[in-house]
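Starting off, we have a lone chain in the form predicted alone, written out as C-alpha coordinates.
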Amino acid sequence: MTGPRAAVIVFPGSNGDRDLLEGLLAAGFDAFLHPSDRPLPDGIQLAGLPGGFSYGDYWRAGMLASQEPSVVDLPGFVASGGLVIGVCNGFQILVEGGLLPGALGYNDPAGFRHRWVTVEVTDQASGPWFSALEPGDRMLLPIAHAEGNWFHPDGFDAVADRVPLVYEENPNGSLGDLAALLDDTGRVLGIMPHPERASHPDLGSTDGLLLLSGAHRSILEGVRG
(Lines of atoms letter the chains of each structure in order from A and count residues from 1; the text may use other names and numbers.)
(Lines give C-alpha, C1' and ligand atoms only; values in the text may rest on other atoms or scores of the structure.)
Protein backbone atom coordinates (compact mmCIF):
# COMPACT_ATOMS: atom_id res chain seq x y z
CA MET A 1 0.00 0.00 0.00
CA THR A 2 1.46 3.34 -1.06
CA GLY A 3 -1.46 5.74 -0.48
CA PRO A 4 -1.50 8.56 2.08
CA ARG A 5 -1.04 7.23 5.62
CA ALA A 6 -4.03 7.32 7.95
CA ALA A 7 -4.13 6.36 11.63
CA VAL A 8 -7.38 5.13 13.18
CA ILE A 9 -7.16 5.93 16.89
CA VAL A 10 -8.41 3.07 19.07
CA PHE A 11 -9.78 4.01 22.50
CA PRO A 12 -10.82 1.64 25.28
CA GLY A 13 -14.45 1.01 24.30
CA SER A 14 -14.15 1.81 20.59
CA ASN A 15 -16.24 -0.53 18.44
CA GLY A 16 -16.14 1.20 15.06
CA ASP A 17 -12.37 1.18 14.62
CA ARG A 18 -12.33 -1.81 12.25
CA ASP A 19 -15.17 -0.28 10.19
CA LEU A 20 -13.31 3.01 9.81
CA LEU A 21 -10.11 1.18 8.96
CA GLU A 22 -11.86 -0.78 6.19
CA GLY A 23 -13.53 2.37 4.85
CA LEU A 24 -10.23 4.24 4.65
CA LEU A 25 -8.53 1.28 2.98
CA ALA A 26 -11.36 1.17 0.42
CA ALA A 27 -10.78 4.88 -0.26
CA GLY A 28 -7.10 4.22 -1.02
CA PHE A 29 -5.42 5.13 2.26
CA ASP A 30 -2.54 3.22 3.80
CA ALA A 31 -4.54 2.93 7.01
CA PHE A 32 -3.67 1.27 10.30
CA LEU A 33 -4.88 1.11 13.90
CA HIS A 34 -3.11 3.15 16.57
CA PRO A 35 -3.64 3.04 20.37
CA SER A 36 -5.01 6.24 21.90
CA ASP A 37 -2.57 6.26 24.84
CA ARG A 38 0.38 7.01 22.54
CA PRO A 39 1.22 10.24 20.69
CA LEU A 40 0.13 10.47 17.07
CA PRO A 41 2.52 8.56 14.82
CA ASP A 42 4.85 10.46 12.51
CA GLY A 43 4.23 10.63 8.79
CA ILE A 44 0.43 10.44 8.72
CA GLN A 45 -1.83 12.70 6.65
CA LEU A 46 -5.13 11.77 8.32
CA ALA A 47 -6.27 10.81 11.83
CA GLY A 48 -9.62 9.06 12.31
CA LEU A 49 -11.55 8.84 15.60
CA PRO A 50 -14.05 5.97 15.36
CA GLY A 51 -17.47 5.33 16.81
CA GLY A 52 -18.13 3.36 19.98
CA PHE A 53 -18.28 3.98 23.69
CA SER A 54 -14.83 5.25 24.64
CA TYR A 55 -14.23 4.70 28.36
CA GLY A 56 -17.81 3.47 28.59
CA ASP A 57 -19.11 7.02 28.08
CA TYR A 58 -18.41 7.59 31.79
CA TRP A 59 -18.66 11.20 33.01
CA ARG A 60 -19.68 12.49 29.54
CA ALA A 61 -19.43 10.76 26.18
CA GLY A 62 -15.97 11.45 24.79
CA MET A 63 -14.72 13.50 27.74
CA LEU A 64 -12.21 11.01 29.15
CA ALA A 65 -11.00 10.03 25.68
CA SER A 66 -10.36 13.69 24.88
CA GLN A 67 -7.51 13.65 27.43
CA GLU A 68 -5.60 10.87 25.65
CA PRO A 69 -2.13 11.72 24.20
CA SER A 70 -3.25 11.05 20.62
CA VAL A 71 -6.10 13.55 20.97
CA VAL A 72 -3.96 16.14 22.75
CA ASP A 73 -1.67 16.02 19.69
CA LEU A 74 -4.48 16.78 17.23
CA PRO A 75 -4.36 20.64 17.28
CA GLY A 76 -0.70 20.62 16.26
CA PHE A 77 -1.42 17.96 13.65
CA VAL A 78 -4.22 20.08 12.14
CA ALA A 79 -2.04 23.20 12.19
CA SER A 80 0.54 21.31 10.13
CA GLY A 81 -2.10 20.50 7.48
CA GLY A 82 -3.38 17.12 8.71
CA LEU A 83 -6.99 16.00 8.22
CA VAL A 84 -9.11 14.70 11.10
CA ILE A 85 -12.45 12.91 11.03
CA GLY A 86 -14.44 12.01 14.14
CA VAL A 87 -17.39 9.68 13.58
CA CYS A 88 -20.19 9.45 16.17
CA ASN A 89 -18.26 8.93 19.43
CA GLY A 90 -15.29 10.39 17.57
CA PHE A 91 -17.37 13.54 16.95
CA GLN A 92 -18.13 13.68 20.68
CA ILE A 93 -14.40 13.37 21.48
CA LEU A 94 -13.54 16.25 19.11
CA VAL A 95 -16.15 18.45 20.80
CA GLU A 96 -14.95 17.52 24.30
CA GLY A 97 -11.36 18.15 23.21
CA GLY A 98 -12.22 21.66 22.01
CA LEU A 99 -11.50 20.99 18.34
CA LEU A 100 -15.15 21.60 17.45
CA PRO A 101 -17.65 23.91 19.19
CA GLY A 102 -20.88 23.12 20.98
CA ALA A 103 -21.99 20.04 22.89
CA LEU A 104 -23.62 16.70 22.06
CA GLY A 105 -26.33 15.53 24.45
CA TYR A 106 -29.02 12.88 24.65
CA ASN A 107 -31.33 12.47 21.68
CA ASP A 108 -34.64 14.30 21.79
CA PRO A 109 -36.85 12.35 22.14
CA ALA A 110 -34.59 10.14 24.24
CA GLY A 111 -33.55 6.73 22.96
CA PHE A 112 -30.96 4.93 20.91
CA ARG A 113 -31.39 5.49 17.14
CA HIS A 114 -30.09 2.85 14.74
CA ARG A 115 -31.29 3.26 11.15
CA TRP A 116 -30.52 4.73 7.75
CA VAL A 117 -30.93 8.48 7.30
CA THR A 118 -30.63 10.88 4.37
CA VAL A 119 -28.40 13.91 4.74
CA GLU A 120 -28.09 16.84 2.32
CA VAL A 121 -24.83 18.53 1.35
CA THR A 122 -25.11 22.27 2.08
CA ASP A 123 -23.62 25.31 0.36
CA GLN A 124 -21.07 25.43 3.20
CA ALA A 125 -19.56 22.06 2.23
CA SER A 126 -16.11 22.90 0.95
CA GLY A 127 -12.51 21.94 1.51
CA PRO A 128 -10.77 18.58 1.42
CA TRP A 129 -13.59 16.43 2.84
CA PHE A 130 -16.14 17.50 0.21
CA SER A 131 -14.13 17.59 -3.01
CA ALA A 132 -16.21 14.68 -4.43
CA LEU A 133 -19.61 16.16 -3.50
CA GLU A 134 -21.72 19.11 -4.60
CA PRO A 135 -24.20 21.28 -2.67
CA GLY A 136 -27.63 19.69 -2.88
CA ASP A 137 -26.29 16.14 -3.14
CA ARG A 138 -28.04 13.65 -0.87
CA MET A 139 -26.27 10.84 0.93
CA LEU A 140 -27.74 7.68 2.46
CA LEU A 141 -25.83 6.91 5.67
CA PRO A 142 -26.49 4.83 8.80
CA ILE A 143 -26.72 6.23 12.33
CA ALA A 144 -26.28 4.39 15.66
CA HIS A 145 -26.27 6.70 18.68
CA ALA A 146 -28.08 7.87 21.79
CA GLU A 147 -26.22 11.19 22.21
CA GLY A 148 -26.26 12.97 18.87
CA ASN A 149 -28.27 16.03 19.83
CA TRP A 150 -25.88 18.88 18.99
CA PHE A 151 -26.37 22.19 20.82
CA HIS A 152 -24.69 25.58 20.97
CA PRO A 153 -25.62 28.27 23.53
CA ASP A 154 -25.44 30.98 20.87
CA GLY A 155 -27.72 29.08 18.50
CA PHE A 156 -27.26 27.60 15.06
CA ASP A 157 -26.15 30.91 13.55
CA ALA A 158 -22.93 30.69 15.57
CA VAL A 159 -21.71 27.88 13.28
CA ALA A 160 -24.02 28.07 10.26
CA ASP A 161 -21.11 28.71 7.90
CA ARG A 162 -19.39 25.50 9.08
CA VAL A 163 -22.25 23.01 8.70
CA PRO A 164 -21.66 20.84 5.61
CA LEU A 165 -24.42 18.24 6.17
CA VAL A 166 -27.97 18.49 7.52
CA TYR A 167 -30.54 15.76 8.15
CA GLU A 168 -33.48 15.51 5.79
CA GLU A 169 -35.52 14.23 8.75
CA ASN A 170 -33.89 15.09 12.08
CA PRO A 171 -33.53 11.86 14.13
CA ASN A 172 -32.13 13.31 17.37
CA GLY A 173 -33.23 16.92 17.93
CA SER A 174 -29.90 18.35 16.80
CA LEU A 175 -29.99 22.15 16.52
CA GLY A 176 -30.49 23.29 12.92
CA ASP A 177 -30.78 19.64 11.77
CA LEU A 178 -26.97 19.54 12.00
CA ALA A 179 -25.50 16.17 11.03
CA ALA A 180 -21.85 17.22 10.69
CA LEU A 181 -19.60 20.15 11.57
CA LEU A 182 -16.29 21.54 10.29
CA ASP A 183 -13.71 23.57 12.19
CA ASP A 184 -12.64 26.94 10.81
CA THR A 185 -9.79 25.37 8.81
CA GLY A 186 -12.13 22.92 7.05
CA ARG A 187 -9.73 20.09 7.90
CA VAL A 188 -11.48 18.79 11.05
CA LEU A 189 -14.81 17.05 10.39
CA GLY A 190 -17.15 15.75 13.06
CA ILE A 191 -20.01 13.65 11.72
CA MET A 192 -22.72 11.76 13.58
CA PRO A 193 -23.79 9.35 10.78
CA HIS A 194 -21.26 6.67 9.78
CA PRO A 195 -19.72 7.18 6.30
CA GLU A 196 -17.43 4.17 6.81
CA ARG A 197 -20.50 1.91 7.11
CA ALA A 198 -21.69 3.11 3.69
CA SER A 199 -18.54 2.33 1.73
CA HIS A 200 -19.43 -0.89 -0.15
CA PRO A 201 -22.50 -2.00 -2.17
CA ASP A 202 -22.99 -4.99 0.14
CA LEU A 203 -23.51 -2.56 3.04
CA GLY A 204 -26.49 -0.92 1.31
CA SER A 205 -24.83 2.34 0.21
CA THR A 206 -21.53 3.64 -1.09
CA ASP A 207 -22.31 7.29 -0.37
CA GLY A 208 -19.92 7.43 2.59
CA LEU A 209 -17.04 6.43 0.37
CA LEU A 210 -17.45 9.74 -1.51
CA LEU A 211 -16.46 11.56 1.68
CA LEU A 212 -13.42 9.38 2.38
CA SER A 213 -12.26 9.21 -1.24
CA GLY A 214 -12.67 12.98 -1.51
CA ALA A 215 -10.22 13.40 1.37
CA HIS A 216 -7.87 10.95 -0.31
CA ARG A 217 -7.97 12.87 -3.58
CA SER A 218 -7.49 16.20 -1.84
CA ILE A 219 -4.36 14.96 -0.08
CA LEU A 220 -2.89 13.69 -3.34
CA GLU A 221 -3.69 17.03 -5.03
CA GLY A 222 -2.36 19.04 -2.10
CA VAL A 223 -5.68 20.75 -1.38
CA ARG A 224 -5.81 22.56 1.97
CA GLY A 225 -8.90 23.77 3.80
Second form
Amino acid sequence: MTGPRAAVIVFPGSNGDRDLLEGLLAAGFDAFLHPSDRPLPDGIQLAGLPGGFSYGDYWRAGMLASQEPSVVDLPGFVASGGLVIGVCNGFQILVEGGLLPGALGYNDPAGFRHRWVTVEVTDQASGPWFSALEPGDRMLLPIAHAEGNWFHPDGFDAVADRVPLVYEENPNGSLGDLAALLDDTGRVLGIMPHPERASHPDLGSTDGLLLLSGAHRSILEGVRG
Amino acid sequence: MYRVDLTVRPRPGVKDPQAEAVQESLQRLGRGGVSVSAVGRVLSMLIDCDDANEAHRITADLCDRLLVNPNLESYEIAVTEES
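Cool, the form predicted alone is there; where's the form predicted in complex with the partner chain?
Below: every chain and molecule of the assembly, starting with the one above.
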Protein backbone atom coordinates (compact mmCIF):
# COMPACT_ATOMS: atom_id res chain seq x y z
CA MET A 1 0.00 0.00 0.00
CA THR A 2 1.20 3.50 -0.77
CA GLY A 3 -1.76 5.60 0.37
CA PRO A 4 -1.74 7.94 3.36
CA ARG A 5 -1.14 6.07 6.60
CA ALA A 6 -4.04 5.62 8.99
CA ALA A 7 -3.91 4.08 12.46
CA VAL A 8 -7.01 2.43 13.90
CA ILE A 9 -6.66 2.59 17.69
CA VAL A 10 -7.68 -0.67 19.33
CA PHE A 11 -8.92 -0.36 22.92
CA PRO A 12 -9.69 -3.21 25.28
CA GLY A 13 -13.33 -3.85 24.39
CA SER A 14 -13.29 -2.39 20.88
CA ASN A 15 -15.33 -4.49 18.46
CA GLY A 16 -15.52 -2.23 15.42
CA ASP A 17 -11.77 -1.92 14.88
CA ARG A 18 -11.67 -4.43 12.04
CA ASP A 19 -14.65 -2.77 10.36
CA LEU A 20 -12.96 0.63 10.46
CA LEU A 21 -9.73 -0.89 9.20
CA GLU A 22 -11.53 -2.44 6.21
CA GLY A 23 -13.36 0.81 5.48
CA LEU A 24 -10.15 2.84 5.50
CA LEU A 25 -8.42 0.27 3.29
CA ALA A 26 -11.34 0.46 0.86
CA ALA A 27 -10.96 4.25 0.80
CA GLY A 28 -7.32 3.88 -0.21
CA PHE A 29 -5.53 4.34 3.10
CA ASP A 30 -2.50 2.35 4.17
CA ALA A 31 -4.37 1.45 7.34
CA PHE A 32 -3.25 -0.67 10.27
CA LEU A 33 -4.34 -1.53 13.82
CA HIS A 34 -2.54 0.12 16.73
CA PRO A 35 -2.89 -0.70 20.45
CA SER A 36 -4.30 2.14 22.54
CA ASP A 37 -1.78 1.80 25.35
CA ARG A 38 1.06 3.04 23.15
CA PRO A 39 1.67 6.58 21.89
CA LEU A 40 0.34 7.42 18.45
CA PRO A 41 2.71 6.05 15.81
CA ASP A 42 4.83 8.44 13.77
CA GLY A 43 4.10 9.15 10.14
CA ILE A 44 0.32 8.81 10.15
CA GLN A 45 -2.12 11.25 8.58
CA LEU A 46 -5.27 9.87 10.18
CA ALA A 47 -6.22 8.29 13.51
CA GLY A 48 -9.46 6.32 13.81
CA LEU A 49 -11.21 5.49 17.08
CA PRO A 50 -13.54 2.55 16.44
CA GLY A 51 -16.88 1.51 17.83
CA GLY A 52 -17.34 -0.98 20.63
CA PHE A 53 -17.30 -1.00 24.38
CA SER A 54 -13.87 0.23 25.44
CA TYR A 55 -13.16 -0.92 28.99
CA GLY A 56 -16.65 -2.35 29.10
CA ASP A 57 -18.10 1.18 29.31
CA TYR A 58 -17.09 1.03 33.00
CA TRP A 59 -17.99 4.11 35.08
CA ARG A 60 -18.92 6.14 31.97
CA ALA A 61 -18.72 5.17 28.29
CA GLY A 62 -15.41 6.31 26.81
CA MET A 63 -14.02 7.76 30.03
CA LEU A 64 -11.33 5.19 30.78
CA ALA A 65 -10.24 5.01 27.15
CA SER A 66 -9.87 8.80 27.07
CA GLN A 67 -6.81 8.45 29.33
CA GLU A 68 -4.95 6.04 27.06
CA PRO A 69 -1.59 7.26 25.69
CA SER A 70 -2.82 7.17 22.10
CA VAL A 71 -5.78 9.41 22.97
CA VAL A 72 -3.72 11.78 25.11
CA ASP A 73 -1.55 12.30 22.01
CA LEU A 74 -4.50 13.31 19.81
CA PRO A 75 -4.59 17.10 20.49
CA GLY A 76 -0.98 17.45 19.39
CA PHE A 77 -1.64 15.25 16.37
CA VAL A 78 -4.61 17.42 15.35
CA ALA A 79 -2.62 20.61 15.89
CA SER A 80 -0.02 19.30 13.46
CA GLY A 81 -2.68 18.75 10.79
CA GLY A 82 -3.76 15.18 11.47
CA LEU A 83 -7.31 13.96 10.88
CA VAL A 84 -9.26 12.10 13.56
CA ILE A 85 -12.50 10.16 13.30
CA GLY A 86 -14.29 8.68 16.29
CA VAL A 87 -17.14 6.34 15.43
CA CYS A 88 -19.82 5.52 18.03
CA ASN A 89 -17.75 4.55 21.10
CA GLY A 90 -14.93 6.45 19.42
CA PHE A 91 -17.19 9.55 19.43
CA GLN A 92 -17.80 8.97 23.14
CA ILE A 93 -14.05 8.76 23.74
CA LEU A 94 -13.46 12.04 21.87
CA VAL A 95 -16.09 13.76 24.01
CA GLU A 96 -14.71 12.30 27.23
CA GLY A 97 -11.20 13.29 26.18
CA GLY A 98 -12.29 16.89 25.66
CA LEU A 99 -11.63 16.93 21.90
CA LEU A 100 -15.33 17.52 21.27
CA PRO A 101 -17.80 19.34 23.52
CA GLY A 102 -20.88 18.11 25.34
CA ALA A 103 -21.77 14.63 26.46
CA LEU A 104 -23.34 11.48 25.05
CA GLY A 105 -26.03 10.21 27.39
CA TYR A 106 -28.49 7.36 27.33
CA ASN A 107 -30.80 7.13 24.34
CA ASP A 108 -34.24 8.66 24.70
CA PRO A 109 -36.34 6.55 24.47
CA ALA A 110 -34.00 4.30 26.44
CA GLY A 111 -32.52 1.18 24.90
CA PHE A 112 -29.87 -0.14 22.58
CA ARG A 113 -30.83 0.82 19.03
CA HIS A 114 -29.44 -0.85 15.94
CA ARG A 115 -30.88 -0.12 12.53
CA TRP A 116 -30.31 1.81 9.33
CA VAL A 117 -30.89 5.53 9.53
CA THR A 118 -30.78 8.37 7.04
CA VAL A 119 -28.67 11.41 7.85
CA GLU A 120 -28.60 14.69 5.95
CA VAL A 121 -25.47 16.67 5.18
CA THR A 122 -25.88 20.21 6.53
CA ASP A 123 -24.58 23.57 5.33
CA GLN A 124 -21.95 23.33 8.09
CA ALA A 125 -20.36 20.25 6.54
CA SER A 126 -17.00 21.52 5.36
CA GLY A 127 -13.37 20.59 5.62
CA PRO A 128 -11.53 17.39 4.79
CA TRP A 129 -14.17 14.92 5.95
CA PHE A 130 -16.84 16.33 3.66
CA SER A 131 -14.96 17.05 0.47
CA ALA A 132 -16.89 14.32 -1.36
CA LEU A 133 -20.31 15.43 -0.11
CA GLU A 134 -22.61 18.40 -0.65
CA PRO A 135 -25.10 20.07 1.70
CA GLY A 136 -28.46 18.39 1.28
CA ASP A 137 -26.97 15.00 0.41
CA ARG A 138 -28.52 12.08 2.25
CA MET A 139 -26.57 9.11 3.52
CA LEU A 140 -27.86 5.69 4.55
CA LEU A 141 -25.80 4.51 7.53
CA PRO A 142 -26.26 1.93 10.31
CA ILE A 143 -26.41 2.78 14.01
CA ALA A 144 -25.75 0.46 16.97
CA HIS A 145 -25.64 2.24 20.33
CA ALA A 146 -27.32 2.82 23.67
CA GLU A 147 -25.63 6.12 24.51
CA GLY A 148 -25.85 8.39 21.51
CA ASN A 149 -28.02 11.12 22.98
CA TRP A 150 -25.80 14.16 22.53
CA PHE A 151 -26.39 16.81 25.14
CA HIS A 152 -24.96 20.19 26.04
CA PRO A 153 -26.22 22.36 28.91
CA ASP A 154 -26.10 25.42 26.62
CA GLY A 155 -28.24 23.65 24.05
CA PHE A 156 -27.75 22.95 20.37
CA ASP A 157 -26.78 26.56 19.68
CA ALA A 158 -23.47 25.92 21.45
CA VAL A 159 -22.30 23.88 18.46
CA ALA A 160 -24.79 24.67 15.68
CA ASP A 161 -22.05 25.96 13.38
CA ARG A 162 -20.16 22.67 13.39
CA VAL A 163 -22.80 19.98 13.10
CA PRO A 164 -22.24 18.39 9.68
CA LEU A 165 -24.84 15.60 9.86
CA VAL A 166 -28.34 15.46 11.32
CA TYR A 167 -30.74 12.54 11.58
CA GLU A 168 -33.76 12.57 9.31
CA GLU A 169 -35.63 10.72 12.07
CA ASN A 170 -33.94 11.12 15.44
CA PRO A 171 -33.31 7.63 16.94
CA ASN A 172 -31.85 8.64 20.31
CA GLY A 173 -33.07 12.06 21.48
CA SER A 174 -29.87 13.82 20.47
CA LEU A 175 -30.15 17.63 20.74
CA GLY A 176 -30.88 19.23 17.38
CA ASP A 177 -30.99 15.76 15.75
CA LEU A 178 -27.19 15.85 15.89
CA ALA A 179 -25.62 12.73 14.35
CA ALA A 180 -22.04 14.00 14.08
CA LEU A 181 -19.90 16.85 15.35
CA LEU A 182 -16.73 18.60 14.16
CA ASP A 183 -14.16 20.41 16.29
CA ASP A 184 -13.06 23.98 15.62
CA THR A 185 -10.43 22.87 13.10
CA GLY A 186 -12.81 20.67 11.10
CA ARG A 187 -10.25 17.87 11.33
CA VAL A 188 -11.81 15.99 14.27
CA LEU A 189 -15.06 14.22 13.43
CA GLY A 190 -17.21 12.41 15.97
CA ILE A 191 -20.01 10.41 14.38
CA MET A 192 -22.56 8.14 16.01
CA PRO A 193 -23.65 6.16 12.90
CA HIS A 194 -21.09 3.80 11.37
CA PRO A 195 -19.74 4.98 7.99
CA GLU A 196 -17.29 2.06 7.90
CA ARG A 197 -20.22 -0.37 7.98
CA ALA A 198 -21.60 1.30 4.84
CA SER A 199 -18.50 1.00 2.70
CA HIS A 200 -19.24 -1.94 0.41
CA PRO A 201 -22.28 -2.87 -1.74
CA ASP A 202 -22.62 -6.18 0.09
CA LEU A 203 -23.24 -4.24 3.32
CA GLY A 204 -26.31 -2.50 1.91
CA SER A 205 -24.84 0.96 1.40
CA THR A 206 -21.62 2.58 0.23
CA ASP A 207 -22.55 6.05 1.50
CA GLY A 208 -20.10 5.87 4.40
CA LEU A 209 -17.25 5.37 2.01
CA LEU A 210 -17.82 8.94 0.79
CA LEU A 211 -16.67 10.25 4.17
CA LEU A 212 -13.57 8.08 4.29
CA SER A 213 -12.63 8.58 0.63
CA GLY A 214 -13.24 12.32 1.02
CA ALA A 215 -10.71 12.39 3.83
CA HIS A 216 -8.33 10.38 1.68
CA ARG A 217 -8.69 12.81 -1.22
CA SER A 218 -8.26 15.83 1.05
CA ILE A 219 -5.02 14.47 2.43
CA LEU A 220 -3.66 13.82 -1.04
CA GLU A 221 -4.65 17.32 -2.14
CA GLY A 222 -3.30 18.89 1.03
CA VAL A 223 -6.65 20.28 2.04
CA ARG A 224 -6.87 21.36 5.65
CA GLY A 225 -9.92 22.29 7.68
CA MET B 1 -5.85 8.01 56.02
CA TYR B 2 -9.30 9.10 54.92
CA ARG B 3 -12.09 7.14 53.35
CA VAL B 4 -13.98 8.93 50.61
CA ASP B 5 -17.33 7.83 49.25
CA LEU B 6 -18.05 9.64 46.01
CA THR B 7 -21.62 9.56 44.76
CA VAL B 8 -22.28 10.51 41.14
CA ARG B 9 -25.80 10.89 39.80
CA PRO B 10 -27.51 12.27 36.70
CA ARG B 11 -28.38 15.94 36.89
CA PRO B 12 -32.11 16.71 37.10
CA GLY B 13 -33.59 16.79 33.62
CA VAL B 14 -30.99 14.44 32.14
CA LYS B 15 -32.37 11.20 30.72
CA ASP B 16 -32.05 8.47 33.36
CA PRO B 17 -33.32 5.20 31.84
CA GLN B 18 -31.90 3.16 34.71
CA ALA B 19 -34.13 5.03 37.14
CA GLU B 20 -37.12 4.50 34.85
CA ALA B 21 -36.41 0.77 34.59
CA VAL B 22 -35.98 0.34 38.35
CA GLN B 23 -39.16 2.34 38.93
CA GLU B 24 -41.12 0.00 36.67
CA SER B 25 -39.78 -3.05 38.51
CA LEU B 26 -40.62 -1.61 41.91
CA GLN B 27 -44.13 -0.88 40.75
CA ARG B 28 -44.54 -4.54 39.89
CA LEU B 29 -43.85 -5.37 43.55
CA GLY B 30 -47.13 -3.67 44.34
CA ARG B 31 -45.81 -1.20 46.89
CA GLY B 32 -47.16 2.22 46.01
CA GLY B 33 -45.80 5.61 47.00
CA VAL B 34 -42.20 4.90 45.95
CA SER B 35 -40.68 7.11 43.29
CA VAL B 36 -37.14 6.55 41.99
CA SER B 37 -35.54 9.91 41.24
CA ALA B 38 -32.08 8.82 40.08
CA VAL B 39 -29.73 5.88 39.66
CA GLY B 40 -26.08 6.75 40.12
CA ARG B 41 -22.75 5.24 41.05
CA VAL B 42 -20.57 5.10 44.15
CA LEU B 43 -16.79 5.07 44.19
CA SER B 44 -15.14 4.30 47.53
CA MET B 45 -11.46 5.02 47.99
CA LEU B 46 -8.80 5.61 50.62
CA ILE B 47 -6.70 8.75 50.38
CA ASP B 48 -3.45 9.20 52.27
CA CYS B 49 -3.44 12.88 53.23
CA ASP B 50 -3.31 15.20 56.25
CA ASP B 51 -6.93 16.12 56.89
CA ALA B 52 -10.49 15.73 55.71
CA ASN B 53 -10.46 19.03 53.83
CA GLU B 54 -7.53 17.89 51.76
CA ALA B 55 -9.24 14.55 51.04
CA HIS B 56 -12.28 16.51 49.86
CA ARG B 57 -10.15 18.81 47.73
CA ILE B 58 -8.28 15.93 46.11
CA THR B 59 -11.50 14.14 45.31
CA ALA B 60 -13.11 17.26 43.84
CA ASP B 61 -10.07 17.71 41.62
CA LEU B 62 -10.33 14.12 40.38
CA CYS B 63 -14.03 14.69 39.68
CA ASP B 64 -13.33 17.83 37.69
CA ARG B 65 -10.56 16.18 35.70
CA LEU B 66 -12.09 12.80 34.99
CA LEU B 67 -14.68 11.19 37.20
CA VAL B 68 -17.63 13.48 36.53
CA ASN B 69 -18.97 14.88 33.28
CA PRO B 70 -20.54 18.13 34.50
CA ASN B 71 -22.75 18.26 31.42
CA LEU B 72 -24.63 15.20 32.63
CA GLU B 73 -23.76 14.54 36.24
CA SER B 74 -23.50 16.02 39.71
CA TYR B 75 -21.62 14.58 42.67
CA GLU B 76 -21.40 14.47 46.44
CA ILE B 77 -18.34 13.70 48.55
CA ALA B 78 -18.46 12.07 52.00
CA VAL B 79 -15.18 11.91 53.96
CA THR B 80 -14.55 9.85 57.09
CA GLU B 81 -11.29 9.36 58.97
CA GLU B 82 -10.06 5.77 58.98
CA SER B 83 -8.89 4.59 62.39
